[in-house]
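So this first bit is one chain, no partners, the form predicted alone, shown in structure tokens.
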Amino acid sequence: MTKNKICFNLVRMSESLNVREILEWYLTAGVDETCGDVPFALQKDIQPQKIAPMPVAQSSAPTIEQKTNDAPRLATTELAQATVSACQNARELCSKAETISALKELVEGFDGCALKLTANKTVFGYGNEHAKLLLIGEAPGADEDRSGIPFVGRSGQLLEKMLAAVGIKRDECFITNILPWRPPGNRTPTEGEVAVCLPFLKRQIDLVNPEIIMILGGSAANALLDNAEPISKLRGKWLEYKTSDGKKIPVLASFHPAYLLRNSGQKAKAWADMLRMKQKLCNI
């Protein structure tokens, strides 16, 4: 698309959308920071401004100290405050939920995450609400977005076969994701989106109260454990998650089934993780 066409589209968008709708459009596209106070689409003059040549300083001219503006950019501050407000709202809602079904209803009615605007369905956790094993992925895919159930596509079918191979049925587990809504085009979630949705995941863990947590994929592990280690370093090790009441739950990270579908050579390592998880579960 040429620059003129882009400008034309933005002008048309400014005529048909108000400021709130444009902001929601930015958030849906994954924008979590701005560099100006006025949306580009609302500027009357969208032509690039000509930069006047900088005058050559004379050697005899006195030195003038420029005052620095320490005030934060207004637009950035508003977006940050919106994320903080959404996180606080999510935590308050979680404190009201005493059951998984109640929490699911609250999540479905939550409007603080822009991902909900583009998702088809809310994909909440599914399975045995008193399961000893809780599995966590990153986000729903296209199949999950259509059905409203986590891990029902090709990766879910592979996960079900892996569990069955160690004698665990799917309906014996509780399966969920970091995010209850599918990011557009399966893009990587932003830090703001993860932060807003994380209270819902943590409340699910509190309510299910599992004996073991198995995290599938590096992004999910980083989000829950609040670290930046690659999955290659995290997998195969017993880690720890502490619930809101102080209970320490053993955590085992492994590859996401979607990754295994693309990299079959890593299935042996994932199989070793499954055996390690099964052995731990039997000893509890």
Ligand code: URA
Second form
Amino acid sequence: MTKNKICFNLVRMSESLNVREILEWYLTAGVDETCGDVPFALQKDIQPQKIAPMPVAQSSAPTIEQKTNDAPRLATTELAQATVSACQNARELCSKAETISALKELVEGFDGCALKLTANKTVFGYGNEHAKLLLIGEAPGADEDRSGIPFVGRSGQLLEKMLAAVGIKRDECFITNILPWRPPGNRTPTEGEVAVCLPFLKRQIDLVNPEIIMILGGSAANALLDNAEPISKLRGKWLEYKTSDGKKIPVLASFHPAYLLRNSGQKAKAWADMLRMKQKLCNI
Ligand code: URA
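Next block: the form predicted together with ligand URA, after the form predicted alone:
Shown next: the complete complex, the earlier chain at its head.
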């Protein structure tokens, strides 16, 4: 949601809801930062004080007209079509990028994913473009959204420590995410959002051409490996990712650092995964 729309809605909603209800509504919608103390319109033609109050719903029971309304189905079809064409557009754009910096520029200019509207920055992959090890997370969080660099918040700090413990410096690796834009409020990305952004990740893999891929977390593993297995089943064993030109890259999935911050009892398994990854790297 753009900032002017937030202010616009706040004026309308404040006519019928109390402050607590309004804030709860925003949190549910994924808004977790304010941009000022008073509403303001970024667009000159929007004048908050002149907006009519939102009509209060008379009854929550669906009317016959609502029941037979085809609008939601049409909207869903349109959304699905838009997603398919955005995926195709992303794939075509990606194939034109011959370097990581060209791809970064393409992703920054891409408008086919609505997550970009609510994000502050595009968080593209970062690090050594010739790395042997490529790490993939799910999506930027608030810190990454502010800085434009993946894994710089608490999860990133833990990841950096884990890599250091097996003798790997962060800047030796290339670190990226399934999504280059933060989902509002860190919500789980939709299948459509993942599908639209996946070509960007796959092209990063092609261009970096790593020897090993380490995936952090179940959602990232499911997205790249195109399966629905829980991370508890996927982690700890060598899997494979096949690039568009048929190269097979060994993949190791492990727990996401954010999960480890909440479940320190799982750190031993994550540590075993780090050692497994390091051993393979040494044998290449
Ligand atoms: N979590 C992720 O999956 N990626 C980041 O960049 C930061 C947190």
